[in-house]
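Next up: just one chain, as structure tokens, the form predicted alone.
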Amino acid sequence: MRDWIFISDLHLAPERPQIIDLFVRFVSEIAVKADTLYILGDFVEYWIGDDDKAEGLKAAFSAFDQLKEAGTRVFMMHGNRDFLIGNDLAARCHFQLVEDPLPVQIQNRPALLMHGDTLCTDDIDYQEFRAMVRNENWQNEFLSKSLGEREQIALSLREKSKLATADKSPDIMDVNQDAVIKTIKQHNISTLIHGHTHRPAIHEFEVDGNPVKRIVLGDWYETGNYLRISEEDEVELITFS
């Protein structure tokens, strides 16, 4: 077996075609390598449907057909910025979406796979902004409207997202601790892996006497950075540049 490789938050858009060309790179000397590639959510910086062409994002897409011919697995969970992928980008792109929260087995260990803005439950501004964003009925109708309309709206909660983010205290945009204690006793896990938070980091504690990780995947805005698990059992949170 080959190395599981996980990823989220790289934010891609044409505005930072460095981070483009790094995520091309990290596809072409890590990823084909790899048995198996999570990209758990925040892949693009927005997405208003899958009938936009996203020219300046051509070269991130064409880089999954490496993957293809590698044998690389590639699943893809939704994130707050890119929840309306579907599957036709899926197809084109050769990766299968998978529900969020999503458990799987890791070296034959119970684990659970996460973007994580669900366990951010003291910031219920954005709680309330994911429920009305998900929900079904205000999704086809934001897809009813023109490439135009969409693109505009986009823009524009992006725009609110920056300045609601600027004036919120960091640790309300943190996950909240007894909600990640919840998840773990729910799901009857001891390895929890997500992004969203862009605060990288391995957390080692107990639940109910219980040895338990919480891995917290970095963002792409400098560098790249993943996490991989190896055949070995070796867990490493990495930066590539």
Ligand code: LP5
Contents of the next structure:
Amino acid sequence: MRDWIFISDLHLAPERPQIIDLFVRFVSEIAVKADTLYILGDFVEYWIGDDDKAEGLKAAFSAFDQLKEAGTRVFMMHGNRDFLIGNDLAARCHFQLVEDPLPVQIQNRPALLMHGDTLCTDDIDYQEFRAMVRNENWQNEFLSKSLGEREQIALSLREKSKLATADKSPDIMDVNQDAVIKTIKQHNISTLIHGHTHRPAIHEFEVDGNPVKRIVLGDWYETGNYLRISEEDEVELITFS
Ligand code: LP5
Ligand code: MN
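Could you present the same protein in the form predicted in complex with the ligand, rather than the form predicted alone shown above?
Now the complete complex, all chains and molecules, led by this one.
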């Protein structure tokens, strides 16, 4: 049985070794048996460039060796925390970076994979911030700084983000339903899979009379979780610890 599995928002950090251990276990017990693993963003707490050796995350990065050996295909999409992951880390960990949004055919489902942040269109401050940091010139200038300087900037952005999100209403930080419907119509899909909002659920509704599913992956702060779509097209959101 060769499932497709999906995870996001692990936010792996040396300060949370138990989640790194959980990911390593997830790889050796679950992901090695899968056909395909998609990581839909925010794999790490933040990423400041592939020249960072990130020794504290070594166990997580080494786990990808098992997937290569097992023949599990691994695809990684950027999240709002780790959009600077580049092809050097991808080569070191044997995964392929993919675009957001990514149309895929899963069994018989025309589906779309996203991190999810672009659907949060009511969060105007965030969308402005996103446009700024996703600009190539901005990124090149950031990457030209020393690792120490980049680390300081990343930590200060995290602090600013914590203050900003504490002030925003939960509604603003969720997806905008009009943006969801527009995306579903634009890509002509029946299944949308994303993370980012940390509100795991399978939402079923209709768009122009057609049934659609919006599947939201959960974060890994307390427990691990993943979406499994089997060869027989069974869809299951699974939580484990
Ligand atoms: O991440 P989280 O869950 O706290 O909140 C997100 C949005 N915040 C972010 C910011 C990240 O947390 C910090 C990213 C660190 C990346 C490290 C790499 C450094 C890259 C450098 C650039 C090339 O994504 C948050 C959303 C929330 O999700 C829910 O969707 O609301 O958005 C914000 O908090 C953004 C604020 O509203 C506005 C930003 C204020 C900061 C402006 C500083 C600009 C000066 C930059 C100086 C370098
Ligand atoms: Mn995110």
